[in-house]
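Read the single chain below, which is given as structure tokens and is the form predicted alone.
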Amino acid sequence: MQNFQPEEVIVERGSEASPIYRNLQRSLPDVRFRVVDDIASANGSGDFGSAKKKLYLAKHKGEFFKKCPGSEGQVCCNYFVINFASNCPMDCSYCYLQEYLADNAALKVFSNVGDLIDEADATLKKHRGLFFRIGTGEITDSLALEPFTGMVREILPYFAQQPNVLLELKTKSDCVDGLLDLDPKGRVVVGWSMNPQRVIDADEHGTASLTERLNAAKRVQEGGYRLGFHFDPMIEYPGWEVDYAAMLDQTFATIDWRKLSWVSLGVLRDTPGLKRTMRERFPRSQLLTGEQVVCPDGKLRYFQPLRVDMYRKMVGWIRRAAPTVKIYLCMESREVWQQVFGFAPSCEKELGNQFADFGF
């Protein structure tokens, strides 16, 4: 992965008895920390892609724990997400960052760590009875800023604690040294997002490599984490088969599928306004040339024979290597489950309870 260092690291007043501070002060010792009473103020003016060159310490004044929002007339998952930074230091062409977060773009890692593990304790305690599948990485990636913050260090102990929660961890990174003296108890999975080389030298910027990916998938399976997969965005080009059959003969020949919680298929998806922004952002990027239609959620994807093909060509491709490992599709309608698999979950609650048995 290529190295990401900060130029500077702007902390709002009352971040510095923070841990996370701690850790980025002994992790970053020749870049320049500055203290500053109003963080928002501090932000400044620039493109989405120079926004990621400071990293901002601030308290997170809002809700860490909420359900995923999922995509209107797709099938959820029944996912749950913590978001304890804003933004990524990698930047993919395709990346949805670009038109979530136009107007906040700061490369951000919230300070209260206390509070987040507060907020997530009340409600798993609350609700004992029910299985929490809990994902870090819906504005972030899980583990890009790992080496700097050492949130997760911070974090992984206490969800690994609890009897109801399955904690997935997601990034196009290989940053796992810090995972590997933890003890994930079995309640911790990895998760990778996934695509053929080819895909990551044209529009996964400043990501692992795809060897990279795997190698650290090998280090904490070994370590005792559970893995994820999640081939997504999926991209159809001249040649897109042989690509994606390769990698996941590549995916397989490393790790131990037997010991997989699950895998995610998912084709591009964009909007008309994130389109735009590719086009000013990464005018040669391939993306911008295939044909999408306008689905009933608002967003662009291929058309829905292309889409049934593509995931029916790589459910077998997978089926082929770990014949019984758990395949769901994300953000997807129920008409296009019932082509691929045959059937098609009645409702979220069905197909997150699914979930409930993938880790243990």
Second form
Amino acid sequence: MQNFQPEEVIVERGSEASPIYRNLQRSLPDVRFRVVDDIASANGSGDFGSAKKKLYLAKHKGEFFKKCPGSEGQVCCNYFVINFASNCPMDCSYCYLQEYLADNAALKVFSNVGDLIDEADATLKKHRGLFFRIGTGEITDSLALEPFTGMVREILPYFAQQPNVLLELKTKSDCVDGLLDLDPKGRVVVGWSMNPQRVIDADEHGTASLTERLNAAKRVQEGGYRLGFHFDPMIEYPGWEVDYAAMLDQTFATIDWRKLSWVSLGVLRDTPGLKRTMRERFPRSQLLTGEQVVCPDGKLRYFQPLRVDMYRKMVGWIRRAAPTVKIYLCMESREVWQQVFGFAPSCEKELGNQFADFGF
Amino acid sequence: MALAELALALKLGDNQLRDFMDWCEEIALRDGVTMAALLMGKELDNIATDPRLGRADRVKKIKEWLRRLRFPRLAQTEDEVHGKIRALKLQPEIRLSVPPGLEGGRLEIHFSVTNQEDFKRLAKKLSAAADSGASGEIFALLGGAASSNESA
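Having looked at the form predicted alone, could you now put up the form predicted together with the partner chain?
After this comes the whole thing, all chains and molecules, with the earlier chain placed first.
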């Protein structure tokens, strides 16, 4: 994985008491720290790429704990998200944050960890009868900044003690060293976003290689963590079948699939606006050339017969190696579920309950 | 023919021009050809200079030509589905259609009747069509079965 070192850490005044500030100072001794009164005025006007070079530490003023918005009209997997950071040091050419964070691209970590835990605690205690599958990788990579921020080390012990939670840390990194001496108590899933090395080389800039991801997965599995794999976004290109089948072979030869919590599948999704940004930032990316059509939710996906064929092949290869592993589709319609699996969840509650079963 | 020349000749609007440019760029990137080479082709020239076509029909034909180049497998699957729909010989009394881009995987069926006898007759035709191999092949194509000419 490409080493990340911010050019500067810009700290909003008042965040110096945060444990994250302490962790950053310890892990980045050679980097300049600048304390400012107003983080908004310190935000550079640089483009999305250059925004990743500075790291901001600031108090998060909104809600930390939210329901995943999903995608309109698609089957929902009843996921909740906690955003402890915004943007990511890696730079995938298809990343939807290029559009989602276009006006607020600063690479930001939130300092008020106590507020995050208080907010989660209020909801989790109030609804002990509900099962919460919570992810931290919606608008950042859950682990890429962990060697510097130690954020997961700060929050994991709390979530590991909650009886109605599975916390998922979703990543394309191999930054797991800080997790290995913690006890996840069976409540933490480390989920890797996976692609063949060819796709990683072409479009997942600065991320860990496939082998690095798998080695990290093996290490956390041995450390008592549950694993998830997200084969998402799947990319279609001439010869994709050979690469994806080989990636699955390598995956299941490295980890114990019986301890996998779930596997998700999703194809490349973008929007006309994101595609325009991709065209500007990564004009040679072959991702731009896929046979995508606009779906009812406004997202572009490979046309349905093509992507259903991709899903069916992937499900077949996965089942061959891991016959009973739980597989779901991310942001797909009921029709596609039906065509791939022969069934579709009747409602999001049904899928959410299945996840509760997956986890325990 | 340069894109600017084509755009001027066809009086393309901003959105149309942007679609044309995006598709041309994407085809050129995928196939490793220059946009100039793409636009110098004989097929495009034939459409652009066809004296039988008015401006609107010319734009429509060029757009369809470009769409087929940009989305060759989608176009092929659509062609196959439409071919199998024709083979059912239900049209024009019963009209079968699939959504644009084949999204949704649905076959839509439209017919109207004014009396019970016609209703029975068309229902019988539909029932026979539903039992035929062609209708099974339509759903197989919509459900991701590789089209017949697709290379392995």
